[in-house]
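In structure tokens, the next block holds one chain alone, the form predicted on its own.
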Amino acid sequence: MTPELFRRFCALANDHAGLNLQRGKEAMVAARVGKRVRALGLKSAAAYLERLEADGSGEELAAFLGVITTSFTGFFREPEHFDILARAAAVWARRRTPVRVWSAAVASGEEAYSIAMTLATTLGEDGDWRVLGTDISAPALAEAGRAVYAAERLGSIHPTLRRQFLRLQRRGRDAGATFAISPRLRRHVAFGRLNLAGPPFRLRGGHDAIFCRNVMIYLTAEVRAELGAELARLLRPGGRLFLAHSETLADPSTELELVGPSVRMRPGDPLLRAALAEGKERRATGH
């Protein structure tokens, strides 16, 4: 891929998804563009760029953004976040109001189902709670909706949770076994396409928690600031925002308070504040 082609592909990714693709990413961009070139039967990356720039429907642009973004994920990634979520959910249960959690870059669904397992364990499989998973990639969302995973991807799920929430779908030999998320858990989870570079979002506010992990590091500072403000708006008082450990919000003036490693809270819920203080005291005394 020539430097000029790389620049133009990066400009598309920046303009439409706020992605900050810098020098050093040439091989990654070339490899991922190559997937679409082969899938469409085109002769070159230049021919693919022409198709993208002439794409009036936006469908191929969405496919390009889907392959250019990193979709690495896994069940219970950064597990301490799910411990924090479980403690918060125990407090939310006292409100006796619906609990809503959003996984903002859900990829192939593992994060959303990890959240769902945590909430089901704390609030019950028949509790009044919902998980929304969104992503820019339509193929990733399709995989998330299928809710079927190879056995080798399940190693980070506790055996108790595996027995409760996963069902053997196929006994495999060469291809390996596959497992499906249980229907009772799946009915609490919904998926939809959303571009995080385009706030304000057409979502109802009042989320109890938002997971937006391993996203900020790929966005420009301007997009990070706008996204951080929008995530804060969509949290209810006392709601938690979970970022990846390597990430921060671009705008330090955001109203969210830092309450743990890469975890922020929108102030205003006395129940959660009391529980947070109680948890800090227990950790300090070792009880």
The other form holds:
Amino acid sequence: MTPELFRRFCALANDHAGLNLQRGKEAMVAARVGKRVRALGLKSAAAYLERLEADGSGEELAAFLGVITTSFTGFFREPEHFDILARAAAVWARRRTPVRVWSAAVASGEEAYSIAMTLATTLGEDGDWRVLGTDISAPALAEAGRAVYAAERLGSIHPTLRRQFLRLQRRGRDAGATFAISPRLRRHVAFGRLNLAGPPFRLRGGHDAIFCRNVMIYLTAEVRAELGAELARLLRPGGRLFLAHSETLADPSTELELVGPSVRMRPGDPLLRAALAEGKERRATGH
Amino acid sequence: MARRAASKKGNGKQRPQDGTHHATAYLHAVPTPIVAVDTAFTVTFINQAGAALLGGAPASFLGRKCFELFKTTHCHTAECRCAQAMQRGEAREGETTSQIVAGGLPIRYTAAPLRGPRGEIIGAIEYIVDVTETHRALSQAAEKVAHLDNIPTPVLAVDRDLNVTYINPAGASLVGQPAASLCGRKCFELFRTTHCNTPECRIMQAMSSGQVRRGEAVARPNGNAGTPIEYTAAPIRGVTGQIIGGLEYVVDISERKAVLEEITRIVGELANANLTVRSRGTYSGDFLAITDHLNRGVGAVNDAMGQVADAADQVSAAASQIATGAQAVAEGASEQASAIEETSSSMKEMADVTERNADSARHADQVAQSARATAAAGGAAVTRMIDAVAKIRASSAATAEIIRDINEIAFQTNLLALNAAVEAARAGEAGRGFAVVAEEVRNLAMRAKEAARRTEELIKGAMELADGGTAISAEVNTKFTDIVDKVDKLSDAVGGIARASDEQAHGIAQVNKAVAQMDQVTQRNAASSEESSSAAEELAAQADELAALVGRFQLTRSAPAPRPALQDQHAGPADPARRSSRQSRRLNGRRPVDPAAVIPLTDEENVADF
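Return the structure block for the form predicted together with the partner chain; the form predicted on its own was the one displayed.
Every chain and every other molecule in the complex is listed next, the one we just looked at coming first.
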């Protein structure tokens, strides 16, 4: 891939998804673009770029953004966050209002279902709670909607949860078996396509929690700041923003308070804060 | 026909019946010469074709001796087939040459006995076929096949009745008998193939269809297990185009058969993805080349597949290493990020403290400045007080002068009073009152002196006190100067604190900047590790798929280091670009990318409702 070609692909990724692709990512961009080149039976990345730029429907652009973004995920990644979510949910249970949690970069759905399992355990499988999963990649969302996962991906789910929420889909040798998320869990979870680089989002807001993990790391500083502000706006007072452990808001003016490892809270829910403090103490004494 | 001949012999005395008449008509219509004779070889019937051959009308030849007419080499000999037929009572066939034309006419004739009403033989009927062309064709063929003697492939010719008319030495050796002894024998007796005496016989097919026919059969000339042969049969035609025999050449295909079977077996195994199969036979010539190439080809594919399997294993291992590495990097990034977060918040606290310090320093400076001013003012007041005390002292000194005047006045007044008392005493009685007054004046003078003395004492004390006050004031003045100096130093120190706080704040800002940069690096690392994880996952999946694809093949894995020649010849499978492109095509084919088919992409609803 020529430097010029690389630059133009990066510019597209930056313009449409706010991706911060620097020099050194040539091989990655070439490999990911290659997927589309082969899928369309084209001869070269240059031919693909032409096709991409000529595409008026936006479908190919969506496909491009789907492959150029990183969709790496897993069940109960950074498990501490789910402990925090469970403690928060225990407080929400007393509030008796619908609980809504948004997984903003859900990829192939593992995070949304991990959230759902956590909420189902705390608020009950028939509780009034919903999870929305959004992502920029349509193929990833397709996998999320299928809700079928290879056995080898399920190791990080607690055996109890596995028994409760997974159904054997296909028998197979070793890792060949697949499991489906139980319908009772799935009905709480909805998916939709959303580009996080284009705030404001058409969401009602007032979310109890937003998981936006391993997104910020890919974005340019400006997009990151805009996204951070937008996520803060969409939280209800006392709502929690979960970033990945390696991420920071990098916005000194944010009103969100750091209440846990990469967990921030919009001020205004003393009940929750007390619960968190209690949890923190418990954790401290537990060690 | 016999009756008709008999009636002719009866010289037409009997009226022929309708059937006989018809038969005669038919015989005349037959294009082949037909002649009937009695036991003395007298012609009793000759048809149109026969008469035409002799050059006259049929009637002109009746009653003549047949040997006079046809003049064959068989005539008057034991070879005469008519004589044989009459003698043996059965049909006889033979070939001979008639002298009716110059150079001789080769004919074939078949004779059958004619019997009388009691079954006794009364003559013979013969039909004659002109075999000139047959003979010419056969002689031509013989010339041609003479060349075949030198051909190592068995070649033989047969006549229409499958009598061997020619066989070359190779053919004879296949049968295992000398060539000369084989001519005239039936070919099916010699070769005993699986086609012999069946409709499959290609020579019969060739002769009946007039076309070249080829077939495969198993020949068992010696009744043994048999030799698979391929034989090709072609019709041999006479001059007029009629088929007079067949020529066949035979190829021993036992080796070809064996090779084909071997190749079929090998290819069949290959079709079942078994790459362990090899040709083990020893063949010659082209067959050796074919089996050798096949073996090398399969071996090369096997080795390549083995290498692909190894490569897939290695890729799989590498992918898990990458995944592990990426995981470690991710964990490192996480730890780094939390350290950065902690550093950030510590720095924020430090910045607050520094700012408070700077504020305090500024305030202390203000207070010091104000104390300095106050001390300076105190110093000035003390100076003024020293002046005032000096003035008091000067006034006291002046007052002391006045007191000395008063003391002087009191002394003189006392003298005056003494003088007055002396005068009063001289005046006696008359002066008695005056003496009293003088006494009183003297008392006043004494009192004035006393008052002046006490005042003098007081003034002296006051002057001493004023002197002491001046000394104290001077000391106070010195102290105040000292205070101003110290306040100045204090002010400098506080200024230093304020400046240090500023520098500290600046330093903290720089640290914050560095932390922000570290944060960016950390996040970039996190992104990279995430991307690596994702790539590793994909790589592992592809390696698994590759392994599964290769796993469908049965391989010989004990192969030592592959022969260099093979590697050179078969660089293809090792070409990573081609491999990966094939791989990805397969992968892409496997994964349908139609989200709409899987989840209703009612984005707006799903999202807006949330």
